[in-house]
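Encoded as structure tokens, the following chain is the form predicted on its own, with no partner shown.
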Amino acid sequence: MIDLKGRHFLSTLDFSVEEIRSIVDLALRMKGDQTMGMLPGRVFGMIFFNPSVRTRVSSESAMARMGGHAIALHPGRDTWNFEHREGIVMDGNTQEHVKELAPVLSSMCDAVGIRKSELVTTGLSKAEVTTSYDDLKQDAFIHAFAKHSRKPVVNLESNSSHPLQGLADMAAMVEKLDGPPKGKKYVLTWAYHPKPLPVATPHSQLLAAADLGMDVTILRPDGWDLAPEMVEAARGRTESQGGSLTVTADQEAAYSGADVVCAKAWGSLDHYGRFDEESAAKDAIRADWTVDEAKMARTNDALFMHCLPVRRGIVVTDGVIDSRNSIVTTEAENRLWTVAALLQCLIAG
């Protein structure tokens, strides 16, 4: 096993192609034996800014089955609010600063997860995000905290990435895919959604196709890009691993021939900030970019992915989402595995 140890997890880039490779190795192999990875005694505790399923439930349960505990705490609910600015006067609705939460919880906790996405809602509602992209992909808050912790960061989403479920991706494309991923084509498509959402997400997708070394295509509308700064990193990855990058709207030529087709629903850059406009840019396209059956049967046969929640009817069709193909479960179930794996890494070496 690799030594990570003591070492932030902020994002898939921080590391080399071969240390994330073998985070997922040990992951399967964690799948395969369950008895093996133990962190008796240790704590990983969690702040969750945003709803979670899978990454809070993923990761409780995998320090439970390594002799270990969870605490999750939310901001504004049972926490003071926290602040990260430096040299802010707080006379605001911030009661604690992250020079004092970071050092007293990373005493207290063996490895700390944060999850902070200012687009991340629940039910219909927008986002009140006024600030550009280019200011929030800073991830201010994480950053902060990880500079004053005395123990690993853990990246649980952010405005700019989700690195967890890039493990969890890879883990599930090595397992399911007929022979090494290397070489085979995988398509991240854009899907409508009611709401603008985070672009942290299919950043790590990406990222994650790009480390295996696959021949990735980015299927998007024009005004849909992904950050250039990502494009451009994975594209060095997965060249540096005999792969290939695309970008375009073509969808015909983008399922063509396609071995893994993985749906994501993420909002514009152009729009940022403006999701009225954004709004009505979409609408006018919302039919055209469900992943149906008849959009399938271009493929190579091609699994179906998805980070789940997922919105049928709207991002994929039930006969999609519900055939052989699909993946989504165990892309999902391998959240755990794979965050056991990079918690054993950090925590234990």
The other form holds:
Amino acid sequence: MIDLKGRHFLSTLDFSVEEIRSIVDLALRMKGDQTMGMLPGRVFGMIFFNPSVRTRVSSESAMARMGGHAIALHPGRDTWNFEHREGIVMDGNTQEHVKELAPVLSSMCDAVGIRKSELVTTGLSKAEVTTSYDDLKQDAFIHAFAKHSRKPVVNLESNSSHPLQGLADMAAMVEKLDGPPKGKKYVLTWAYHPKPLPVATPHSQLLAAADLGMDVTILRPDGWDLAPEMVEAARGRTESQGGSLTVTADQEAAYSGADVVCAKAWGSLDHYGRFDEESAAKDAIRADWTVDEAKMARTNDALFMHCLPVRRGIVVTDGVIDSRNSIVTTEAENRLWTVAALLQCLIAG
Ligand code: CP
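Form predicted together with ligand CP, following the form predicted on its own:
Let's see the whole complex now, leading with the same chain.
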């Protein structure tokens, strides 16, 4: 077993392919045995700047089942507002700096998870982003917290990545594909969404397929490329495993022979902070990008995946998501087993 004790889990790219695969393998062994490791008396603290169902419940459930405990904090609602910037005069809306927060929380918890994405909105209002993606992708708060934390810090979804989703997607594909994922065709398809969404989850889904050595196709309209550094990292990871990576706008070619179709909406990095421009462009192509029965009929009887939550009738038709090929609930269920395996590795070793 690879020793990951004490490490921060901020991106799967901070770990080797072998290390990531070992976490997924442990999760699937736990699921097969229906037994988790033990973390008695251990505490996982979580800071949620954004809403969550799966990430919060899977983490709390995993800790409870392992004999530990999880605490979820919601800044501005049940905590102080937190600051991370260096040298700041705190005469605004923030009351506590990570330089105190991180050592304090990590003295009371055995690991700390943070969800902080600037581009998450809860209503139908447009996301307000006042800075560029190049700034946001630094994930400054999480990295500042990790710098001052005495215990492992887990990325529960940031601007750049959602590595816990990546682990769960890997586990779902290993579990549900007919044979090893290596060499199978994985299509990550862009989907329409009324609001601009972060690129974090598709980045981690892309890396998940790459770490399995799949033949990865990123299917997106022109103008909706994922971050080039993530695409190139994924290319390197999958090629190291014998896989390949293609980027295309050709839906017919992409769906043809696919073994997995993973749908995800994401906002255009070309329009970051100027989403009115994106709205007009994407409204024009909205109907073309729904995953439907006709597209799935071109595939090699592909599995359908989505991280959830999903907008039915926009991202995917009822016929596809309700079909026997849909593994969206397995994918979500595996959030439990993968976070349990990860916390076991980071906290207990
Ligand atoms: N997929 C996912 O992270 O779900 P939540 O946003 O509900 O946690």
